[in-house]
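Listed next as structure tokens is one chain, alone, in the form predicted on its own.
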Amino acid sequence: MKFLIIGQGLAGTLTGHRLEEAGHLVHYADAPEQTAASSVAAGIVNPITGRRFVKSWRIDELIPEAKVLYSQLEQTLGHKFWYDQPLIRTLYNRGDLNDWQARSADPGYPEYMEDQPDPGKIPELTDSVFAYAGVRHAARVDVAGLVQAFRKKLIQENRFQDEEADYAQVPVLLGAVAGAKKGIKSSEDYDHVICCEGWRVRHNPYFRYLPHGGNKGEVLIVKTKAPLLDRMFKHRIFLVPLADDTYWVGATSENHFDDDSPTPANRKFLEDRLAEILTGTDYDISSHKAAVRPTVKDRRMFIGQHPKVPGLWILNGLGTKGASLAPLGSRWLVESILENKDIPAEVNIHRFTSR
């Protein structure tokens, strides 16, 4: 079968890889000169989240699925994308410590929670805190590197087009969606078109009825003059080691915003938080970036086939946890298309009624 994927961010890349591995021909199209969340994200895989220290949704399935798929892509593309990195987080007071210890006694939690972790060099570079807690099985995915490496391969194979989608060219012909993209020849009929546009999906008339949301995040990239930490640190914001003594610092979170550009106010917020953390070393701010994450009001992905247009599919709404959600979400989508398997009801777009 032939597929067209609109949007070659993380969701589109993983979905296309799965289809290609199954022996199908996949073309890709992506809008030019727009900042995708995939290019800004740190790719944090965090099993324990929030102030209540709750296990991430389906994390017991998500991590094994992610490791397998990212490992496959590492072999295919010849680059490393998955990095096992311990996560150390601050406990601010006795109440936090009591809550952490109580939660770590709950069934299914001890695997992911550590009361007395090794903080590495974090105490040398930061102010002292009440206590540290450790999150096991945390990781970082080089999302931007993965998307870029995959795109390079697609361009070499002449299967990528850097153009806006023209949704007016999505007629339905006997169950096949044809000519869904400018630049795709009218004779190029696709058995399926999959929409993975991220925040840009709000312009897609076919899926406009879904309750799309957006969350703008801003981050700093910082280079220190001290040895690189070998673990991630959360102290109000994340400090994530990348390479060459460089760190990802963030992120802010805004549900109401005017555009996807970085703002002076959020830069100051991040700089102030960073100054609270890195007190034991000098550093330089290399860049300040912003992007909009696609979100869903019930915090579950959008996966499924359009209720009135056979062959037109969506995978979207990955939010802040795309690095962990996309591998499993892409499998559910591909298995539904190729094997007619049911998509879990909690992420199936049929939970919302088309208008």
Ligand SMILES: Cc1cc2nc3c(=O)[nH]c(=O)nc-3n(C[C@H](O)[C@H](O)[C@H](O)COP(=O)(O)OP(=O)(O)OC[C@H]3O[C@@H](n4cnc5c(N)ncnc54)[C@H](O)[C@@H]3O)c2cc1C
Contents of the next structure:
Amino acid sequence: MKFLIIGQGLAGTLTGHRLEEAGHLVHYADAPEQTAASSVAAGIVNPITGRRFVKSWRIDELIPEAKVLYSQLEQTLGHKFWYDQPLIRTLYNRGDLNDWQARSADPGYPEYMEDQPDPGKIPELTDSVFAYAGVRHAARVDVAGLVQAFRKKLIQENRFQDEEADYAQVPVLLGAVAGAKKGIKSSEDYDHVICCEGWRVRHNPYFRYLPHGGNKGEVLIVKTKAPLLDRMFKHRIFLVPLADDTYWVGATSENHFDDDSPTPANRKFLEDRLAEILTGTDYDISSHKAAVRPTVKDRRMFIGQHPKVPGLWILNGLGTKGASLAPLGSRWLVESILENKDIPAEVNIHRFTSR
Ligand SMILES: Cc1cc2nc3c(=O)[nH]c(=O)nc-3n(C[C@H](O)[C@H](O)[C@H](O)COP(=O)(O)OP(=O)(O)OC[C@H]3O[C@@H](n4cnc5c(N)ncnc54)[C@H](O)[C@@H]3O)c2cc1C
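The form predicted in complex with the named molecule is what I need now, so please give it after the form predicted on its own.
Let us now look at the entire complex, which starts with that chain.
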């Protein structure tokens, strides 16, 4: 079958890869001049989140699924994308420590929670803290590197169109308008069109009815003169080691914003938080970036077929956890299209009615 995917961020990339693996032809339309969340994300996979130290939704399934898919892509594209990286987080006071210890006794938690982790060089770099805790099975996915490497392959194979989708053409692309002039160079109609536009899906007239949110995040990329850390550290913000003595520092979180550009105020916020972590270490700020996370009010992905347009699908709403959610989300979507399997009700777009 022949597919068109609108948007080649993480959602579009993983969906297209699965379809190609199943022997199908996949074309993409993406407007790359827009900032994609996938190009700004650290790609942290964090099984224990929030102040209440709760296990991430379906994390026991998500991690094995993600490891298999990213490792397949590593082989296909010849790059490394998945990094097992311990995560150390600060416990700020006795209450935190008590909560952490109580939670780590709950069924299903001990394999993810460590009371006395090895903090590596963290105590040498930071002011002393009340205590450290360790999150096991944490990892980092090089989401930006994956999207770029996949795009390079698509361009080489002439399957990538650098253009904004023209939604008025969707019925034509799907062959629903007999004899109509096609908007995209193709000798045949597409069997399916899949929408993966991240936060900008709000401009898609077919899926605008879904309750899309948006959460803007800003980050700094800093470079140090010598290696600092070999593990991820969370102390109000995350400090994540990348390659070549470079670190991802972030992120801010805003539900109300004017645009998706970086702001001086948020840069200052991040610099101040970083100064609290790296006391006495020199670093240069190499970049300051912003993007919008595609969030959903009920914090579950949007997966499914448009209720009135057969062949038109969506994978969106990856929110703050795309690196871990997208592998399983893309499988549910692809198995529904190819094998007519049910999409779990909690992520199926049919939980919302179209107007
Ligand atoms: C600051 C920040 C930090 C984050 N950190 C993490 C993290 O540590 N771990 C984690 O798991 N997740 C993280 N995330 C979330 C993660 O980035 C997202 O969940 C995920 O990348 C969303 O992928 P997506 O493909 O749905 O959207 P996007 O990456 O936004 O991709 C959408 C693509 O669609 C294209 N597009 C949009 N509209 C059109 C159109 N009309 N026509 C053609 N193309 C179009 C865009 O150009 C873009 O390329 C972070 C996000 C941000 C902003």
